[in-house]
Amino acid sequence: MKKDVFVALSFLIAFLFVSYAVTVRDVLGIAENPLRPLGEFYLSHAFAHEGLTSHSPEVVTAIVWNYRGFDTLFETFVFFLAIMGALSVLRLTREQGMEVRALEAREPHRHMDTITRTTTKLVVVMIVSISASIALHGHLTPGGGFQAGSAMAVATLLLFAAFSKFTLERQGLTLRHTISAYALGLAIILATVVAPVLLYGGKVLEIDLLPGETGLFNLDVGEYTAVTFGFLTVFLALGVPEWIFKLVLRREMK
């Protein structure tokens, strides 16, 4: 215990040490170096750059959707597949739904001690706290929807190992009700990235056509949905004991 005390100050003192010296001291005269040419560019040019703005007051968000709005809706699009995929991996009769969810009912609720959920609880809060904060100010500060819908996921699995997946279940979070939010999520991308094209004859994702930072702000709520039910999704349908699909699929189980 004495020894793990030890190590876990070393490493603190040496970080602060290290911050202290390169942040402070400037000793790797990181301070001195002049601004690149590509650095100058994108700080002259992203907020209104061939006369198209996302209409983000930060440079960071700017250059983001200014220059890889489609990529980011791509990355969505793949999370989109990659979740459909899993789903299809992992589909059931329906028959054989209502005989997993009876077994599942007969899990004990398993928990661990109350030092570890009360202290889960309060983690959590933060998470949820830090990730809505990300979210909804994706517009104004470097962040955003899928940034802040990856830390939510952390907080549900720090929930799932406290409290277990069948307790979370039976206070009402299951597959289908995290699936019709997740689809929420998508509608409301969907939705922001083609509103340009039918209310004011744009084109596909020029959100700078939207009133004020309306686009910016919607894409980062439906992002921040989107990820967050996507991920819980995809934690809801792995989280089936192996044992219950040995029983149902294959039959194994003597």
The other form holds:
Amino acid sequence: MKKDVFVALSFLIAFLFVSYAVTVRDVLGIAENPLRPLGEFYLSHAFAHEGLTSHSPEVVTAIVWNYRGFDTLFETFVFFLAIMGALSVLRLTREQGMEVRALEAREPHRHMDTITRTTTKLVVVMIVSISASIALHGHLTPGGGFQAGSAMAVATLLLFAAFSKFTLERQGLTLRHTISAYALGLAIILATVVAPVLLYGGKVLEIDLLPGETGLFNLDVGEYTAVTFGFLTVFLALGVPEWIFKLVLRREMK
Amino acid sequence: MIELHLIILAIVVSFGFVFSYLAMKERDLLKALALSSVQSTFFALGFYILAAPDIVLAYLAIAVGAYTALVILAINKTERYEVGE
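What would you give as the form predicted in complex with its partner chain, now that the form predicted on its own is on the page?
What follows is the entire complex, opening with the chain shown before.
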């Protein structure tokens, strides 16, 4: 216990020392906070009517999907690889999937009481509308596809907790459907990236290739769909109770 | 020279440090997860003070929602208490 206090105090003292040095004594020379030429370029070009503009007053989204579009495109691919990895580790054949569903249906599935369920319904409606506004206004206000998608995934998680995975799967939110929707999101992104090159020529992800802010909007919507259903796919794959999973896999060994 | 928002930032981030230390020391993994999401909330406040609303939106949803849920699912597949030493 005494050791804990020492550790905590030394952390706090080190932190206070560093913040004093950075803010008051200005050892890093960042107190003036000058705008560097690159930042100035982004701020003056992101929402302009000529030059290398992306027609978006939201400079962060403009940088993320336009000026640094390749980074974000490859991040999307990394996310794709992570989800494919999770799915290939937790894979089940069609018969095994049906077996898992039959076993899950036999489980006594609990759900929470009325107060929790009603509150969850209200909160989920709010989160879904906020996430839609974050995604669809991603090129105008702070936010974008990834943020909105993760908020949407949280809304579905609340539904998982308040009702049950089985109830949602019976309503149609199965692994097949989420993977299809995920593929749709990726298809929107790829189409937005590739289609203008085929239509107008030019380079992949070149600035100001699509008219107006269409490019940013499409990419945000695609990322929104992809991230939402990507997370849902992982949750659905991980949500199978461990004993059922083990039972099915042991049968495969025999 | 020192402005109020910097002081608030220092306080918020030191609370975040305290909670991350508590989360590391905790043996009950579910409690550690709760402490870690409190720490994320403090860091999200810090990002807001640093005028990075884009990061706040992603960080809150990921660190408090998705990350917590994924780790709960992972704990569900192993054991709740950390043992050893």
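Being a predicted model, the structure only gives us computed values, none of them experimental. Rigid core here is just the name for the largest C-alpha set that superposes within 1.5 Å across the two forms. Numbering follows the first chain given and starts at 1.
Val64 is among the residues whose C-alpha shifts by 2 Å or more between these two forms once the rigid core is aligned. After superposition on the rigid core, the Cα atom of Leu198 is displaced by less than 2 Å between these two forms.
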